[in-house]
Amino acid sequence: MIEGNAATYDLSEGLPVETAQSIQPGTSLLISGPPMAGTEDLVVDLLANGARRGEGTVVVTTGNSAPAAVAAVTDRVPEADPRRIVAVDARSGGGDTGGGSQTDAGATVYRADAPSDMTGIGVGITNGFDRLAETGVERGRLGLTSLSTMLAYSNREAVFKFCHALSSRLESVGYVGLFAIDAAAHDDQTLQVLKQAFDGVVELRERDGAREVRLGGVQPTPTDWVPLAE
């Protein structure tokens, strides 16, 4: 993580814990939870909260189309400037790779061959950072909607290396990274290996019919479990 006087990020609108009010630039967070706990929704909520503050948005989608991924953010924040949003379409068969294109709304789209095309995804992300910098964006958030999909197409060592390299890239540009994973889809060893690539872990759980969240890693001890707003 970047230390010093750089302005921190406030993620407390989506993460109602005290430590989320002051997240260092360059921090990467793994958002982990069981099916239906809303890990992907939380990633999009946190991206939208950043867009509401005028921050740049890079969303890497392995399921929805690029226009749908952009709309997931802009539906939450209709006033968001689409020129400050980049989508990296990493679906299998998501379209031609190569130079960027634009959605009808004006967001920029880059494409990779498949969820396993980590080189192509990385190039798209880097191009996205450069594109946003050209538009005057100095702060932003990156969200990857499903590491589980990437793991279904590749092995954990390759995904770990990708996440580790991307975490370093986030440090260099000063963005916050948010990476969703379905904890129930993977064994404990896989989860423990992947966690090492991140600065902190946001855990989601359901208890008595309500969702709860806690944040660990960015402070010496995890926060308490607190209710997550629906």
Second form
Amino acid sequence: MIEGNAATYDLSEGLPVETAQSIQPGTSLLISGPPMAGTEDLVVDLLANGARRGEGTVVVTTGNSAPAAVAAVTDRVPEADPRRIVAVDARSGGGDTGGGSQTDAGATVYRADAPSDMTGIGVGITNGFDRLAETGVERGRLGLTSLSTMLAYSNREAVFKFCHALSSRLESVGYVGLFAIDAAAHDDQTLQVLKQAFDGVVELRERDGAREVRLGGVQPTPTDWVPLAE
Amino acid sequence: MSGTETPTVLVVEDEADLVEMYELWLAGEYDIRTALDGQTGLEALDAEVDVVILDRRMPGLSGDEVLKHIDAEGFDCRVAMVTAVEPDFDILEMGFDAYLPKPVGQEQLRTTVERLLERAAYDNRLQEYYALVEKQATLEATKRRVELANSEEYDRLTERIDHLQTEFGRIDSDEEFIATIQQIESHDRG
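Return the structure block for the form predicted in complex with the partner chain; the form predicted alone was the one displayed.
Full complex below, order starting with the chain above.
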């Protein structure tokens, strides 16, 4: 299954722990932390780091508009090729499903009907993978911001299964998945259950005004907490 | 479907020649039931049936109408619709699990049935996995660490979860992925 280091992903720019240097293709990570710890920012940072390396980017958004979600990546990496960026707009009332349109910047946008429209989100992601494959992209990162919104619209069981299925799909296409969740918005049991749909968990916390991060699940024991550069 | 039994396939098709051919192609691997019209097809359907090969265009009850009944009655079977044209995703939203464009070839029929059975197995496994993970989380939430360490139930649960984890395959095609999510969503609504 491991096909040499060249195939692995280096997430260590955004995630400064040693194990993040070589993440296997197809790995899905839950990015969990309280609201102020910047879980969604970290997801965008990790997507941007990939875009800088020429990897494909798929961003599924339940909060920001698609152009804003794309801009969050291109603001960090102005040299990123917009044709390698796809946004799936899963906001409520986001508009009609399907076909694919372009942002002014040249990224492709697909729409689902609402955060509860899992099939629509799945179709958008599928179209996104296909679109990126057409432009010659073989590696990429998918970010979803955020699972908390999806959990407000669908029950825990459905969201868990959706995450599991998406993880299984990512495994096949060899992308890395990054799924943000607001740890303060859900009870421990929900977090504990959802974790099991992923290969690992990135936890964020604030200590004395500084952000700290650790990575668990990829190795048997979690890494130590390390400071996160601002 | 339980793991050891021979899966049951129901063929609903108004052309007797085709029914005979499908039966021949699938013989040996599956228990086969056949029906020459929609009404008889519904009568032949019960909890034993794992896969339905359903012709869309039939006199009397059409394939679409049969499918509506199957959904309404909540049968846990997979439906491959035999159609004249190749549907897109929108048509997938009509609730069947696979389509077979006419004329159906032997290899295509066999792989479709196999694929639908695999998908059903994935859905069942995911259901079991979720149930176990919920149970594990409940135990973790209600028992202290030392209690968990001494709990045989917790041990068995963790073992089973670890084992199931290794049994999940990747989802290798767009079609499988979308069908899996549709199943999850319809289960959520149901």
